[in-house]
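Read the single chain below, which is given as structure tokens and is the form predicted on its own.
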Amino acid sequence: MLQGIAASDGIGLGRVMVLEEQSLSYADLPPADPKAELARFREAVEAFCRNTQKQAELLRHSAGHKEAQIISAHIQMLSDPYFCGEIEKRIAGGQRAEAALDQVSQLFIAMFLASGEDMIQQRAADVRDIRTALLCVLLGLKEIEVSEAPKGTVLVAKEISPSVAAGINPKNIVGIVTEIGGRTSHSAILARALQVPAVLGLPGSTTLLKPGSYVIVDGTEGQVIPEPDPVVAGAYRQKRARFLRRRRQLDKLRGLPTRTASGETVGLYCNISKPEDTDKALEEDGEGVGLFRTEFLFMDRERLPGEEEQFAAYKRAAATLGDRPLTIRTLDLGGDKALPYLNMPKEENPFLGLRGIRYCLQHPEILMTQLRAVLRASVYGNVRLMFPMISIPEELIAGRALLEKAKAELRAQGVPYAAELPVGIMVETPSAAILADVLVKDSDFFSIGTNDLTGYMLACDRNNPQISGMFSSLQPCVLRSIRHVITCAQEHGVPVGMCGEAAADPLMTPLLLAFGLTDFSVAATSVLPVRAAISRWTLEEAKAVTAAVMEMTSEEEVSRTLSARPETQIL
């Protein structure tokens, strides 16, 4: 058994097709006339754009509009005057088009990878794909085709580029295995959209898995089983049948309210990073947006977005959702999210430094621009505002004061906004959890961010392999803090949501229902599974199991107890 990264749920059983990397060598090519070489490069770019547009159309039909935009973005990248300009400058200096393209691409790839931010690092994969496709055009090579793959094929490759993914027929491709990539990579996003089981980040898979060999791909557990014996293969066929049956059952929940088995209704919202993500939220039957991570509007660019640009983004999201709530979180920088163009100071411990609301309060002009944009967009939908990383009451008071100042400026200019815009906070620091009874007095709602809350409560970095086993929201100290926050809010009639990963964990579901959580906010693809998890519990049953769990003193005991309940079983 080989272990990789679980990237797209499901079970696939089939025969391996290894996608061999083409030789893109150009070392022996003689020098050429710069003018002719420049014309050749520009012709290649035009051919690339035509091919890419066709691939985007294919992907739009097989996966969806959002996924097609991953490929369409390649055309936009080639319109970047710096990227193409730098290539053309090198060609004018006497380089072959292949060498100029390769060198500039490698510079961009290195720059994106050095950012340390997942979303920006994904741009490196875009550049690699553009480089490969353009080199194929320049060298007269045909790109890899998978559209004719036979039924029952498991694709194995170093990386599945968006252009290759465009040719995937989900009726024939039963699994994907790659050597590089993770859950946030384009390969993972496209595999999930196509509903093809995928295991990524499995080093050496292109040599370990032989062409034509029979394998099992478990995209739920991140496992690949080469040449399984008949007993194992039979067990996985049954597991696959259960998974597909469950998927069909989930579809029956589409369009229904989110209710417990005893009839209590809760909100089930989506987490988004871009205004276009609201389309996916509605497509997956989300009841609104519980978290709009606005920092992604500020990334992958050379300067801060202005008020008009931000207003357009927030307006687009609000108008798309209509009456459904849109919770916009103000800029959450710092920690692992830094913007190179802001020249943010290097900190010895950035997760305990100038992040979230702290950074914005030290740079009020940045926050004021965002607050004005959010206020202006608030008349186009059901908008709520949320401040991140609140640690002490003074931060919330200062944030609210800037909001009032932004309102006054808009009033003076005669610009409309929602006067009663609800204002809440992220509860993600131990101090905010402990002071929930104080912070609730100045909050219209709470949203618990379990990822940071768990890390700070346990003083544990989940990315540190030496201690990552400790990181769990089922740790008793985390559960007690969540219960305390919700209890304090209930006493003041303030709703509480959760937008961390724990909100989508079926083991957490009965605990959160028993505590009195009012809103769950999850990834769009988790909406129906979470709705199903909630529907399995009566409130009485949830309270009974929670009473027992809250007497426990170890995460291992809590996890074992909840895992034994039939209501928490996924398959």
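Numbering follows the first chain given and starts at 1. Rigid core: the largest C-alpha set superposing within 1.5 Å between the two forms. Computed from a prediction, not measured in an experiment: that's the story for all the values here. First, how it differs from the form predicted in complex with phosphoenolpyruvate.
- Each of the two rigid parts keeps its shape between these two forms, while the smaller one turns against the larger by 39°, per C-alpha superposition.
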Given for the second form:
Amino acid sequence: MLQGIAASDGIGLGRVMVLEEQSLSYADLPPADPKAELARFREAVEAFCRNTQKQAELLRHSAGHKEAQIISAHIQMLSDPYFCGEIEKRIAGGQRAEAALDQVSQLFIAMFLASGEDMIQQRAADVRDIRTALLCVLLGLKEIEVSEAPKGTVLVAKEISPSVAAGINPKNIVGIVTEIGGRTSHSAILARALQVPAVLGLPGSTTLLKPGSYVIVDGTEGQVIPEPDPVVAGAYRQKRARFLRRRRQLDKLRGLPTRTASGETVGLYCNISKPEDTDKALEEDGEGVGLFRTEFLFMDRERLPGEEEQFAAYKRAAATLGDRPLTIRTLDLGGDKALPYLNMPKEENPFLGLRGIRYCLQHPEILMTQLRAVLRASVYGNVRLMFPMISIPEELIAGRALLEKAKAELRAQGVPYAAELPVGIMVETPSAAILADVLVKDSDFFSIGTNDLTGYMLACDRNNPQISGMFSSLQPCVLRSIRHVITCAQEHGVPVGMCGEAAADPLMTPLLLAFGLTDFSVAATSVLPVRAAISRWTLEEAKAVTAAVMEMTSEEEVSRTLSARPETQIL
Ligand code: PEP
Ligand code: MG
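Given the form predicted on its own, corresponding form predicted in complex with phosphoenolpyruvate:
Below: every chain and molecule of the assembly, starting with the one above.
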């Protein structure tokens, strides 16, 4: 079994077709007539634009409008006067068209890669595609065609360019395996839009997988199984059938509101940790973001991100979501999330130590930078601010005071921000849960963090295998605290969501609906499964089962009772 990156869900079983890389070598001799060479280059550009236009049309039909734009953007890039102008200047100066194209492409690729920003780095891949396609035209080579591939083909290639992907007929291509690429690469986006299972980033796959051999591509797990025995192949065929049945059921819920069987609507948002995750959130039909874990912007680097860098990240997320809410949680460091470059002191009990808002209040300059960046981004979308690990009201008051200070600074500088930026808190400590009736007076919304709340309520470390059996959000003490928090919020007309893992647990669904949770925030891949879980309950049924469950005193009984209900069965 070979392990790569799971880039497009599903299982494909078929025969390997290896796409050989074309040799794009040329003799770098100066042309006799630079004018004629320039004309040859311009003709090639025209031919490239015509081909690309055709490919975009094909993609529009097979994948969709947004996906087609990936390659129609190549035409726009070629009309960039700087890119083309630079090439033409070199040709006019006596260079061969191929060499000029090569050199200018390499310059652009290096420049985009050096940016360090995901979105801009992606443009390097665009330039690479343009270079390959244009070189093919100049050298009179035919680009690789996959439209003729027979039914049941697994495409194996170093990399699949969008122009090659345009030729993919999802009826014939059952899987894609590449050596280069990851979840956010164009090949991954296109594979998902075409609903073809894909495993990317599998080095050596073009030599390891033999042309014509039978393989299984498991795009959900990121695995490729070469030449499986009949028992394994049979098991995967069944897995494939289950996957397709489930996908058909879930696809029916795309674009629909999240609603119970009796018609009550709730919000269904996503948890993200990078601005680019908003793309995936929308792709999976999330209605916004209920938790942006901003600490991930601070990790894997040498120093704190500055205000400009944070502003760019929040603005990108806010603008992508448009009217949909973007809930930005301030830095939640400490516990198991330390930043080496901050030299945070070693603690005896880090989960009970300088965590979340506690750390930020002791280092107000770090929080102020973040608050200014969030405020500045707030004019680009529907932003909400959330403080983590609140345990006593003074922390919320101090956090709000710093926010007011940040607003005053921006006002004095004439920098715009959303004056009515909603401010909420994570309810994830027993103290905050019990004091919910007090904290609610100073909060525009609550979000229940069951990951921490469960651990703290039970005084149980979820990572300790000796007691992991105890760690469950279905423990009666956790359920009672969740009910209390939701009741307090309801009494004050304050929206209350949940962003811990329990929000995606189908066993929790009837309880959360019956308590009156207003929104669920889950991993992007859980959006449609949770929408399905919610749609299976009427409020009356959910309330009836909840009334029975809330009388129970053991987690085992709660879990057994809910698991026995047909509504909680995963499709
Ligand atoms: C939680 O505690 O439930 C939560 C969502 O926060 P995190 O998992 O980031 O601690
Ligand atoms: Mg937490």
